[in-house]
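What follows is a single chain, given as structure tokens, in the form predicted on its own.
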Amino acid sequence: MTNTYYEFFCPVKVIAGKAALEHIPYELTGLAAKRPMIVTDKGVRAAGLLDPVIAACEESGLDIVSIYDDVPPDSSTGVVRAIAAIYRNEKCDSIIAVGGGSAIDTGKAVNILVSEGGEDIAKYTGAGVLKRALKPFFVVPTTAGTGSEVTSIAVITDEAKGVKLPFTSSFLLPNAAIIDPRMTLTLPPHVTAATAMDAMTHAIESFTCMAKNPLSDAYATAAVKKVSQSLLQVMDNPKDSLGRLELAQASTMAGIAFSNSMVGLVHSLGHATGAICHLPHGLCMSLYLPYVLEFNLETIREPLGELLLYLEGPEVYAATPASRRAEASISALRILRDALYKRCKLPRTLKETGKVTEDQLDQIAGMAINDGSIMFNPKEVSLKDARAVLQRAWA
């Protein structure tokens, strides 16, 4: 599965661990901004979160010129344009988002408006649509999962057309990701449980995927580690800053490992699972992971096989037989998900959902193999095959 040909690109500054939230003024004068815009959402507001963010800036004698604070969680184009109108009105030149996939979502895409002009971002979607640098873009995660800050794409629903845009372009790309600790302490234990899950998806899809690539792998395998090693400690002690930061840094590193190498049908199931019943991203990461990951064994064994040394440590690996290993490493990912839904109750079956109805499945399959994430896939599904997937995910 090794390609002979490969591209990698990530020209993101990353800015991580203590007092990381300090060095946005130095990041933004460093770039001549110093009329910066905060997009973030309620949630992180009232958490308090946006405290250290102003405090560090206005230390150094830098106003945060506007802040818009109410970023749904399924970002619109509607949205993107208010907050736009905003940005030009109060002549900000840079932009800050705090917060989680929306947030950050929104941020790359008022991004793209208040650098090209106009109203209409759908003139902007797809690849290729972009031909220069924007204005200053910096993200702070307050969630260990999507890997948002590393990305070169978002996803902003058009309202009027009930569809959602998809934007892809290295232009899109922050110029820093600021990864610090302090910004996911306050994390629900459903919402880290299932977020560090999804960073686990995007490291295994990534090292399993028909584009995998020798430093795509090295990101990844880092990011099942420490995921292995921290999730558990943080759901038991939520005030652990190490661990968070452990969790942080793994969501970031699978981040660069998928957008340089892709995923697969874990993720062609959740983007259809999330349209049609509404289940949060990472939960339906975690819920398909083990089922996917049984449907493509033989086509992954090695690759699945080796993931044994990150997900279970060296004495695991080197007392389970090569030959064992694969299934070996699916089983550690079931017993992960058994004590998170000890601790948490996150599903690991749609049943367990209580919001997915058997009868829904067929229309899950169908919208699914139709999902860009497939074409990564190791192992070719057809219709039938993910519809048997759906139903062993079932209960």
Second form
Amino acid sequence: MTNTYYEFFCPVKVIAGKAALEHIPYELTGLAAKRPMIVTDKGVRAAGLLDPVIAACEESGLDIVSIYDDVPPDSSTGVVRAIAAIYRNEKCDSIIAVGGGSAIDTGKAVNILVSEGGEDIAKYTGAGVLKRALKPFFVVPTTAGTGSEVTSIAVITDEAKGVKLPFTSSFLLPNAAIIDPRMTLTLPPHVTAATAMDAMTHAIESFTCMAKNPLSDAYATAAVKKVSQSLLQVMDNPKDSLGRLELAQASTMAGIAFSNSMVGLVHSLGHATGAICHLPHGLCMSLYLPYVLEFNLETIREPLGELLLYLEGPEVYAATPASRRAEASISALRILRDALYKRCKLPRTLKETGKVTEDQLDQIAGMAINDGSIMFNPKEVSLKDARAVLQRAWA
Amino acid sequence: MLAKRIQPMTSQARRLYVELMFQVMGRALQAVSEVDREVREEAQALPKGFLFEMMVMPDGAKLIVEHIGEGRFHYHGNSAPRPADVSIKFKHVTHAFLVLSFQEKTSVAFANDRMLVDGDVSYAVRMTRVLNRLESFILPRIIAKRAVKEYPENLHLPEKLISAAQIYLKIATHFVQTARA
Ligand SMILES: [Fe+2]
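I've shown you the form predicted on its own. Could you give me the structure of the form predicted in complex with its partner chain?
Zooming out: every chain and molecule, the one shown earlier first.
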């Protein structure tokens, strides 16, 4: 499956590694920004993750003008409006989002309002509405998984209508993503595992789905390799800052891969399960990954077999006959999931989550086959197919 | 200008082909929603009055259908009574030609960034399934296989022949009616 045509785009400056946070003042100054606002959540603040960011700026004589630390896990239009009002009152001129998916999405949405004007973010929903660059915007991820620092999409809940509003535009991409191992050092084990498996899924789906292309393939394989090599090490030694950096980079690379080549059925099922059973996204990814790969197997035998090299290394790859490599990739993932289950009880089946009942499977299947990501799954998925995959993932 | 002088017929022919295919598909969508239970079941989940559009950017050929309730579509030709709820926009007439002449699968065209989707994505996914079903109905199997990701299993030859005949008949009558009106 080779695309005869593709597009690839990632204009985000990646600032990664030891003491990366200390580059923020220089980068802000380079964009003529002097009055940054931090958008974050209570968890990040309580974990003390803001301190190094603030210190890094103050030491360079740059004051953080305002800090909004009340972003909820599911950000809403009301929150976005409130933050935009503070931004305007305080005469801020740039945004630094510090956090996971929700804080980053909120930062993107606030940037639309403060750059384009108005109170109603719903006005800008959809694709291609924005026509020009927004205010300087930096992202400091505090989880290693979502890849939101390099995606051009934000999702915000309209609480009045009870719907999720998608915003897509390349102008939502931050000017810079700052990847500092200090920010993920204190992630609890089950979050580390689930988010890393989200990154793994981004890489594997982007490598095996319909929109794969040579550039996203390069990012995807590198990300698979980093997660495979570092995840268990970090689980056993959470303070391993080199390992943490590897996972954080893998997450960004997988993010670059999937934002250019999209994801498939693992995400369709995960989005539906998240909405219906309120399970964390990364957990769903880890859970569904092998079952979906088995469903897609005959369509993706070649690329999936190739991934064995990055999952298990050259010795195993060379020792495995070409015709068995795809299956071997799936077993490698199953072994990784077992190892994670042993270390932090990351569920491998829907039953193990304790939060899904068997009679919800029909509803999940029905929702999953209307998820946008299903269009990029390499194999056509009917309602019956989705239900069958869910049954296999049940227990 | 130069391009026009080199290939005047080809581009004109493509444009005409795309316009004609949009007309055929629009009529076929209406017809298939009257005869095929599966399409109706799929369409039933769409709101009544839901407008679906396929178009060539920036201002080319258009196909507009409305869900008039109970899973049935009404073909509006190329002018919409109000802004469409879901719009599939081909970036260039060449891309529309590739898809509508079944040289590029709809799903591949999506994956290859040949077109944009505007509006509620879950409705767009539903409409893609309807279009796939439609294509496998009205096209000979060999071409339909090229156009859709997977040829439906439950589309056996007799059923296909009968339904396709029914659809063609409906399209034909629709054409005649339109011509008369
Ligand atoms: Fe994900």
